[in-house]
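Given next, in structure tokens, is a single chain: the form predicted on its own.
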Amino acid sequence: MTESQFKAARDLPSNHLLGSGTAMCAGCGGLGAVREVYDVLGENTIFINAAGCMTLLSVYPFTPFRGSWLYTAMASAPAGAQGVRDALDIRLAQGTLTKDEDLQVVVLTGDGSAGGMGLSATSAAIDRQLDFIYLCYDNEGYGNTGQQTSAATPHGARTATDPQAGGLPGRKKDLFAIWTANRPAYAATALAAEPLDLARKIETARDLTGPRLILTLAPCPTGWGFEPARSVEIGRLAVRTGIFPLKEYIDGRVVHNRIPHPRLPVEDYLKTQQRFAHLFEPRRDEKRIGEIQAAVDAYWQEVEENNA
């Protein structure tokens, strides 16, 4: 950032849109989701930010967050949220904080924390019925340290720690299923590329109490290997190919908000990203592409059978 840009960022009004003047990557799908969350929840929000990409938003002594912000270690955000929520509840009971001044407690975390280091603390928070929103921006890797493999890295993708010929041999952990198995108040998948769907789900979560998950796919230009201008296109392709289902868990059942029809072949999505380039060049890897397509087909076949 140049000196003039720094001064401009410093002088921004407090209600300026989140993300302006920060050092985040252009085209970041996670940042787009966080901006929309703020637009819906407003300034009476405190983000408990687990170490990750979004930590880079706040560089002392400045922050682009319009509300409150607390930084925690990668595995500790739900525990931090518990302390904040308890403190707010005590002040409400004492009458030193009004309902209008109360804050919505939001854990902000990447997939590395959500599906790995912070999973135990998250499970415990759900068990305690902590009243919080858990916002995960899923860029399918440890994005701010060089895109190493995380529990959310998809089958066949190459990362800094899985450079082998066929990409990652494992499968992506289903964080949505883990949450719904614990019977939270609400859970939903969303992405910034589908803003109306995302806004509705944030509004739904806002008006409920208890543990609530918003799991957003976060296309990552630097980690996935694509031009930043294609971020929205790639997000929409993830939905249209069926790789990323839009769904929500409410009142004890899972509802799919969009059934992609006709469903595009998965390679339309894979070909847009350098992390899957080895599946097509120098020779087409029919086996690995077929495995990815078969997994998506099996998922949607099960959805159709359950809805029959």
Ligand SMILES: Cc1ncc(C[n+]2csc(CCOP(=O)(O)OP(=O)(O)O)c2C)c(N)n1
Given for the second form:
Amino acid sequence: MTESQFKAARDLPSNHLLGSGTAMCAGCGGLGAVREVYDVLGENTIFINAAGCMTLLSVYPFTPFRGSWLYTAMASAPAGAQGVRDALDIRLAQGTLTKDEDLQVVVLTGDGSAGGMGLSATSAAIDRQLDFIYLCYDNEGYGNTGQQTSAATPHGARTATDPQAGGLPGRKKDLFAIWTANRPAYAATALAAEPLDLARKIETARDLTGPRLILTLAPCPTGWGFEPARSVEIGRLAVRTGIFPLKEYIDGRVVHNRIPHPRLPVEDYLKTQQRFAHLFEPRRDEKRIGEIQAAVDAYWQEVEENNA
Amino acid sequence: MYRIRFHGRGGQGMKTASRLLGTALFKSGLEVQDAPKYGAERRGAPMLAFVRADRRPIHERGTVVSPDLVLVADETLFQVPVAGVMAGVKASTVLAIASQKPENVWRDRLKIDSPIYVLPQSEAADDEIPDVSALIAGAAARLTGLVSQEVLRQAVEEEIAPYGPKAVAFNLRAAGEGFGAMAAGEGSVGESLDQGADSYDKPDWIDLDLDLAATAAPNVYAAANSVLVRTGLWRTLRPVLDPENCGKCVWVCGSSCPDGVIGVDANGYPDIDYQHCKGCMICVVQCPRHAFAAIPEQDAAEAAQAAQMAQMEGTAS
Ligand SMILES: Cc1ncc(C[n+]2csc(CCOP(=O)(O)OP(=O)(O)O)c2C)c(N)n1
Ligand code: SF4
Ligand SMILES: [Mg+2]
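Output the form predicted in complex with this ligand next; the form predicted on its own has already been displayed.
Everything in the complex follows now, all chains and molecules, and the chain you saw is the first one.
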């Protein structure tokens, strides 16, 4: 592999490809990730967008993109990507499209689609070794429709469909593990709050072929309940508390590229968001906070044992 | 029929205000419609909500175009044409504005004879879009003269209950405050007649010549034409740079901005595109040297205007 073009934060692109004027909320962590992904992938990128917040990026007659964008139903973005990839391959074979004009095919999807309705189409695309990037912005709920519970909602979070005292009794589905169990060309977790790490991972994904996952945690002021100004800080806290591990799957191995030391207590993260406020008021819910901390501790203990 | 329109920004609770008033009017024995109207815009974006109430069945549909009462939660919206605060306002329309400026200032600014009531508003915390739903709903209830304070209380309790006792208590207090503040205007809102479909002015036909798509709709086919949408209108706070404190590490603030509206100027300083900055204030928080200040949009706009005037006078003399 060639050396990264992004050696330090100052190498990050300062001119942005994605047009401003989009309808995403102020402080949207998902938009921050999409903007950077587009900067690194460049203009020759086509997005296939599963219904969700990001489908409002491109509302006729306006688009922030410099090329094509395809809107699909929640369940079928990978199928849409297959069609686009096939069409491009046919034209390459015909000689009506040059290698330089070829496009990077990117599915843009929320976690609701990715961990729910879209899972079957994604699984089939991996089976077929579809050459595409699967970019999921995980705001841990059905953001566009008012933050209902999704397969990616974390334990204890309150959502529009889990308003009860303890929040969601269930646990977050592990999309990264589902992907890596199927031996994709690449998989990585990242987030806009760590732009250098994100840029390097996109760069790596860009230069590979086959199914590639970029799973970004997307702090969502509207759905999680925090002031937009804290979006980046909350993303970093997710990393520093160990709740959101930064990792890469490459050449058949998972590597953690940031082991938080020391690991901050999970409540430093939970306390910043309204969706977890019930864990602290009117009185501390020691049981649930303990459960969340224990799950994080167990995860990192396993990482350490595997590394030892 | 009573036609009532609420104007605010996403996050200020105007959808809830219309709901609270709608429920209160319904409990007072009227037929009611209440609905919010907003596009794909989000928090901070101008939006409106409306209520229709009548003692007879309501057949009218769609947005209220000819209001009897207009409530404005955010005074900066008067300067935002797309917000349409004054649309369809007639001499009999009552206006209620949440503002720290007195009635005569508004009469002077708006140049209208309509009754104007000012809803005194406490200074909002700098980092927040205050939720004024119950305050505005309470004011609206009093101005219509159709709702008793007891029924208003029931409506707030019923609608806010899912958000817990703390929210209920807060909103009961706010609704009472709004109701109390409008004592002088009690019942000042009048009914206007039903508008049958045939009473609307029919639009004139416009003949559009057929042009080539490339000239008729060049913007539709342009790359990144979303820049034509001015999301700067969402902003309630403006990040303003103090170059004295800035270390020109533009990659820090630049890459923290989700909307990518921070560029670099000729001297290496961050350059914010205010036409599109949504006012999230991430740059203010992220800058390690605290070089950005968060200035209320109103003050920043006035200061910028004054500076421009001074410059023009300078070049004229
Ligand atoms: C089959 C189907 N069911 C429901 C919807 C309504 N819907 C539109 S967006 C959305 C939420 C999607 O959640 P997610 O994928 O996490 O994206 P987000 O909105 O959070 O960006 C839903 C339920 C739909 N478009 N299609
Ligand atoms: S709801 Fe959340 S994810 Fe959706 S646009 Fe708003 S901030 Fe972004
Ligand atoms: Mg989601």
